[in-house]
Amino acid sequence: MNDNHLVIMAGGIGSRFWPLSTPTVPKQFIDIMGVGKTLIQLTADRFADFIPAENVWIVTSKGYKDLVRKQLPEVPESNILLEPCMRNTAPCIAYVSWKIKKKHPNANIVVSPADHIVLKADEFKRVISKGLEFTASSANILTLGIQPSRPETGYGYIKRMSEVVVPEIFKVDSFKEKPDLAKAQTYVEEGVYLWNAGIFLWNVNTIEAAFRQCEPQMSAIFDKLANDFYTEKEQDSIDTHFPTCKAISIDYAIMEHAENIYVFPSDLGWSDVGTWGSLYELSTKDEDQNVVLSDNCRVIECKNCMTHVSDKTKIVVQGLDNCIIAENNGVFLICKKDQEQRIKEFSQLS
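Put the chain from that sequence into structure form on its own, the form predicted alone.
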């Protein structure tokens, strides 16, 4: 029996991709890449060859249930877990882990964000398959580390130790916060630092033990809730007790404290597609270094621009350099690429 499970975390609101991404329809439910599939659909497709649909779990906001059901109809409705409020990734992961364990006491789990991009699909499958073998045969937590291609300040980093534990897998020395440019340059030069992709692999018993050691209060909440899992009481119980969980990321709650953390350095063509700028870097450019992701958008005498407008909108852009031009439901954003950190601020003005 295939006891590998996929957990897709899909509760974010993608505020840095405004106006395309909104709290009502955030970026994981949008075809940002212009390929005919949304980011969450691309994420599910990435695992389809080796994790069956009945073993796919989606943790998301209550408001996104219909979007998940429409975009991933193959996932059983009982596998869509609905958070009543945002509490960051640790409570999300604890909830789904306790629920999976109740019916699958030896499950091997890979946890992935819903809104990342992986361009090297075959290598990704190889790395995940090998990683699941590692976590199935040892009581260790594994995270994917991306070989840095540049001194990136928008990602956290993982410092690996030098000794190889098993081929390609290293013990983690430490996790590092997003650095400034000078520190990021040093990280790249030292050669032992990796981008933190936020993709985790573990056996369900391993992650449960880590929560019990590092987050005993949160563990007690889900111990209490477990009796209601797979019953008609589950959602009401989650609505009542989930908000009492501490709002904390899995990195702070578990990864920075547990001793049994390992990393798999990987070259996957990965991006968290966190900003318009990161999408620009990923996308095919014309001879003037423009990215045009909409057939009904024309750029004239423009350079280094990123454009994405809805199917219902026709637009001609002339004479811009280094700009983001984006539209959704009649709301336009036109701003310099080097000012994209202000997009959340701009969205409040619309």
The other form holds:
Number of protein chains: 2
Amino acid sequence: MNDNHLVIMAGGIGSRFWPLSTPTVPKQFIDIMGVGKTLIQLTADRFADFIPAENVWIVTSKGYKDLVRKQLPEVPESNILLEPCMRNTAPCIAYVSWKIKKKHPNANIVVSPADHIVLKADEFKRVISKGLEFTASSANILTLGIQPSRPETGYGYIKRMSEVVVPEIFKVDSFKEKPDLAKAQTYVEEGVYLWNAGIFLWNVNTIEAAFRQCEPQMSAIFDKLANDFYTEKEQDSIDTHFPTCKAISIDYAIMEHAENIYVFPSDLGWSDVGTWGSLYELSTKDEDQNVVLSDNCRVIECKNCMTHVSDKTKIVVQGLDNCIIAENNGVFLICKKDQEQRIKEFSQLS
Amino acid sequence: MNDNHLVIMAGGIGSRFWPLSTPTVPKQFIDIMGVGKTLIQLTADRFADFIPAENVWIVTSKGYKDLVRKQLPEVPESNILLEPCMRNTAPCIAYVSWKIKKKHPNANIVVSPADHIVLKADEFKRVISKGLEFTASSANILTLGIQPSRPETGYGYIKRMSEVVVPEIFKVDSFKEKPDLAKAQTYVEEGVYLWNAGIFLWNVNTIEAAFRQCEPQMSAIFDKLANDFYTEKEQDSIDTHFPTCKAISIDYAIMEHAENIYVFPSDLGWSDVGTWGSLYELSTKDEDQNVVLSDNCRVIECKNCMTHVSDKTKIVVQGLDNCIIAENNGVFLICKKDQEQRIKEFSQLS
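Next up, the form predicted together with a further copy of the same chain. The previous block was the form predicted alone.
Below, the chain from earlier opens the complete complex, with every other chain and molecule after it.
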């Protein structure tokens, strides 16, 4: 029996991709790459070869249930866990871990965000498979660490120890917050710092033990809730008690305190696609360095632009340089690429 | 009895305002000024004080009948004349003249394009009223000549004679095609050249006589067709015989040959709104010289731009200079303002 499980965390709101991403249909449910699949579909695809659909679990907000059902019809409805409110990643992971454990007491779990991109699918598969073997045979937590290609200030970093523990896997020295540029440059030079991709692997008993040690209060909440899992009372109980969990990330709650954390440095063509700029970097460019992510967009005499419009829109753009041109549902943004950090401000004007 | 009549020529397709203007809903049926009224509504409004609705006649293409009915509900349905095909202005004017004459044998007529703009409404009313008096009391054709404010190469010109005939009215020396810039500059300097606004005034008997003299063949066609006017057979007969008229403008057919042509030089704030550039010139600008013709458009750190999007679209534009940003029905154009002569090329790309 395949006891490997995939948890996709799909509760984010992706506000930095407005107007494509909106609170109603956020980034993970959008074909942001212009490839014909949404980010959550691409995420599920990445694991489809080695984790069966009945072992795929989605944790998302109540409002996104229909989107998940529509975009991932192969995932059983009972595997879609609905948070009544946002409480960051730790309560989300506790909920799904307690739920999986009730039916699969020895499950090996890989946890992945719904809205990241991995370009090197084969290497990803190799790394995850090897990682799942590691967590199946040891009571350790494994994270993926991405070899940094630049002094990125938008990601957290993982500092690894020097000695290899098993081939390719290292013990974690410490987790580091998003650094400033100077610190990021040092990290890249020192060679033992990796980007924290937010992808975690563990046996369900390992993460449960970590929660019991680091978050006893939260563990007690889910111990009680577990009585109602897989019954008609589950959603009501979750709606009542999930909001009593404190909002805290898995990094703060567990990773920075537990001792048994390991990292698998990997080169995956990974990106969190966190900004228009990162999408631009990831995407194929034409000879004038334009990224055109929609068939119904014509770009003439433009340079360094990126366009992403919906199927309902036709657009001709002439003579622009260094611009983002994005449309979703009749809401349009045209701005200079270097102003994308102001997208929240722009979205409030529309 | 008020025997003054207004003919609005509304058959154009306004291709230079794509994507706002399309063959399905061309420029004259669009609120291109962003004032809450379409150009044909503004045109009808300009005459509403002194020409009753039952004396307003619209000549348009068959495909635009519903648009006219909807936008000018006060005009009787039987006053809407439908051309089965485009034959330029002379057959259009012959048709409506023969038809008006059959019921109103002494009608005084002013002919106006549907898609021009006049900013000085009071002066326009004074000029037209005085012009109608002139054509009611003489067998002369009167045109409006606009005092040129710049050496415009996009308009035809009217050269007037020097001596005033009746106060403010001059005999026409000749009509001039659209000049090149050097010639246009000479025209403006010489002081006796006026822009041809395509607005004509005449008694129905005067224009009939001019047609009989200059276009006997076309006159014969409408003599025969007139038997069916105001009967159920009218449209069928028009559909059969109107296409046999040659395609020719009223300027070529009549104005350049007839002897009894006069001009009323006037300062009306007139424009044919022929291009995005002329709309930009006409419109109120913000402090950064932007023209924003839609409430649902926010312009930040832009200069010399003009925006015109439909009610269904919301748009935020940041950091552009000298651009046209236009949307209609999900079709979008963004281009540099100085490239607007390429709009046909752009429209063919979408």
